[in-house]
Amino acid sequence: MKNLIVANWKMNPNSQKEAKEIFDAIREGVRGLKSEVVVCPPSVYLYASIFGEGVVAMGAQNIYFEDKGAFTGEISALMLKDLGVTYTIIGHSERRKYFGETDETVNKKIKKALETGIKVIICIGETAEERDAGKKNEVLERQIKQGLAGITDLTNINIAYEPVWAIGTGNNCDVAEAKEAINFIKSVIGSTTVGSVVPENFRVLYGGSVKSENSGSYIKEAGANGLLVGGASLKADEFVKIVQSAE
């Protein structure tokens, strides 16, 4: 099973010049490489002027539950199809605390996304109340359960654990900590997904305050499948790096 290393962008950067050069060097950096890599910028660089041929892949960074219609400022799953993207995040921490987003909307969105061949990656994880609360593992479980609910096939699903408390903050995950949260998701869909269609090589990624110095360890320590990277994604040369310690 490949390792899925992912690059969110977030609202970065400010110009098509620059998107295009750190995509380029990325690209170049992870040419030969044995992980399935996947950039996610913001939606108006999603272009193959940009992107170029594919050794990696596009992902959005959201995706709206209807094909069309009066929804100002959404993005439908049939336009990002037609762009060639073959990925979405949903339910990022960001969207749930900004944006309202909910379990029941990224349910929603999780749907529409499969429906139209996108692959998903979905977002969850507790805030620092939560987990001093000792309530991590009945936030993660209601995540799963309620995101998760009505679908059987989850085939083209990903799940990227990534506690709030570390987004961002340089606060990084202990990795026995995170071993130990990848380890309960996994159980959580065992025991959720009797009947339904949970492949072998499904991938539970790990997220929050990822760099080239941790990173190697959430993957051959944690047993995590992946990495889904914030702001060191946007540095091509620390993304490379992060990619090279997953092999």
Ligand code: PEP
Contents of the next structure:
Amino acid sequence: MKNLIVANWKMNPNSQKEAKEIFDAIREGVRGLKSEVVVCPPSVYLYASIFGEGVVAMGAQNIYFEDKGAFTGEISALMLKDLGVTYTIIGHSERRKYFGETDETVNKKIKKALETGIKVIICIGETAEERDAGKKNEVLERQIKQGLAGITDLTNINIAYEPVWAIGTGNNCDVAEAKEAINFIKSVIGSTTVGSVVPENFRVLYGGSVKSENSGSYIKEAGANGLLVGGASLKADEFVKIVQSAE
Ligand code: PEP
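Show the form predicted together with the ligand, please, because up to now only the form predicted on its own has appeared in this conversation.
Next comes the full complex, and the chain you just saw is listed first.
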């Protein structure tokens, strides 16, 4: 199974020129490496002429769950598919926190992406308060079960374990704790209540303040099948080192 390494650029950078420079450097840096690499820029940069010839897959940071119509500001899965997008992140904690994303909207978006032929990377994770209250597993289980409600075939689904307190803070999750969460997520996915078609190589990624100094340990010690990288993915050299660490 290939590791899946995902760059989430969030709302950066501010120009096409910078975006192209980062894309070009990432594409050349990861050429020939074994992992599957997906770059998720702001949607205005999702066009093939920036991405080049398919070394790096195009990913969106979000989709809307309706096909078309009076939904000002939204972008449909069909539009993204038409641009050549093959992956989308769904349910990132910043979308849950700032844009009212719920397990219900996450569920609708996952269904729409799959129906459109776009693979998904679902973000789940507990806040610091939930962790302190001993509710981590409860939160993860709820996000998985409600997010995947009514979905039986998990073939094109990946889950990213992203503890909210570790995102963008520099406070990355302890490897042992990440391992425990990844194993827990796999056990929920493997239980009879979720998905009847679960691929043997179902991928669970880790995300949260990943840097090249810590990235390899999530793959080699915590058992993650990939990484979701935010801030560090905007520095091409650093991101390439992260991809190399997963070899
Ligand atoms: C993210 O955006 O999903 C993320 C994990 O960000 P960072 O790597 O900056 O913590």
